[in-house]
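Form predicted alone, single chain, as structure tokens, below.
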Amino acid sequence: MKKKLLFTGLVVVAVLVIVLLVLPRGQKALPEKIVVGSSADFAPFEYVDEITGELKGFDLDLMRAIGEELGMEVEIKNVAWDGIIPGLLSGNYNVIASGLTITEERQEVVNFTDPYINAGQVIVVRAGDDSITSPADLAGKKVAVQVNTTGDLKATEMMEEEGIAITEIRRFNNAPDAFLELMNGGVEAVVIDLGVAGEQFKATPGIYQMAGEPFTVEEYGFALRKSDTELLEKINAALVSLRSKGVYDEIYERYFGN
């Protein structure tokens, strides 16, 4: 019996060896199941169904497509904007799905899949106000964003490095606030991204307009941390292939479609 426990144990040892010679220096293993973190106040690409309570979206239906593809179980975790990155760090989850935008700042902390949609961000402002065109005109105004967003970062950096006077920065934990606040007078403006405005004119239509184009291009990605690189390979692949068979092309024009 001990001859055997030991033998059971030798092999047991030598394959945990060949696993660790195996998988390349910083790499885990490929996860059982997807687990997703991500903020639903951001319609249409993470939201709460009113009625059901599911969580819906662009980006979480091709997330759970992405799971189908790879015969991987997906998980959503619906978690808070401002500590979505530390969570992923953190092990909560293994990828954001949240209409995250690619920067450098991101891409030193964790790693993106390939673009899945390009994004823009756009001035929304009240229905008729026909005095903000363009960027330079928001000097002299007040202007809401949602905290640490693209939308946040280009106001910030109109303020304070463009020259572009704005009078005050409001700053919310979710979109739907951003757009209140405008909607109450609070403030002149929302920037914010070109999605999430389009979505907010369907909800409440005559009460706000686009103020000219979007003034950026921008590109969403999943995230995930720097040591998985396995499962960041799979869901790259996943998303060429959902490309390949229209699968895409549906869950886009299921949110953005006319």
The other form holds:
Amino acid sequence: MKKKLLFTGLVVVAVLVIVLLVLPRGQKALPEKIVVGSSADFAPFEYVDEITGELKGFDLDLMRAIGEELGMEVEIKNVAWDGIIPGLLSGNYNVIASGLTITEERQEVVNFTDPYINAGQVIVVRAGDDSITSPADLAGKKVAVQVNTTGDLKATEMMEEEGIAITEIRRFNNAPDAFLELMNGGVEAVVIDLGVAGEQFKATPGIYQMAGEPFTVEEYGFALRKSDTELLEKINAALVSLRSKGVYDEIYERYFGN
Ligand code: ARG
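For the form predicted in complex with arginine (ARG) instead of the form predicted alone, what are the coordinates?
To see the whole picture, the full complex is given below, headed by that same chain.
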């Protein structure tokens, strides 16, 4: 009898030990729904439809499709660009979908999904201004950027490391404000993502032009907290199947087709 009790006790302890060892290693459970943080000032990737007030854009439709693919609800929060990563880290949302370029610096604090689209920085000037055709021509000029974007980073690098004597970098909280500053003559150039420049040309024809070719190669990824490894894997898998089902192309056409 005593032996039997001892044996039962040992089994219970063994099971407990196994459970305790295995559980913490298991991945963090999936959240109930995908809450997305996006700075909707970046058409055609994320923006507010002026008429309906709806949140639209390539990134957001792609996230919605990912949610459908995973059978998870998607809620999108329109948040300020500056501080979008701290907002993720403090738990205000669990995914950033905001034209966010994958950079090494950001990879130190967040995980990125596989890249979902290519991008690059371009210089935009006022229509008819042919004095700027490459980054070197920004010497002696004022430049507008969205604060803490890769455009800001690049312009700052040119000025501080590459010896291009940019007179001043004006940093704006919203991307459209940088374009307004250019239109109003406050600066001579904007450094911004190619896709957003292209959309601006469509929206306000005859006001701006592109100066030269894109001068960086970048990729956008969705960003998650480092601890959310299971959701990361799920989103990556969903991206693969949305591409193979043609849903990705459909969304791409919606925003980049002619
Ligand atoms: N791709 C650039 C970056 O990651 C700009 C992104 C700006 N996004 C936005 N929704 N305003 O820095």
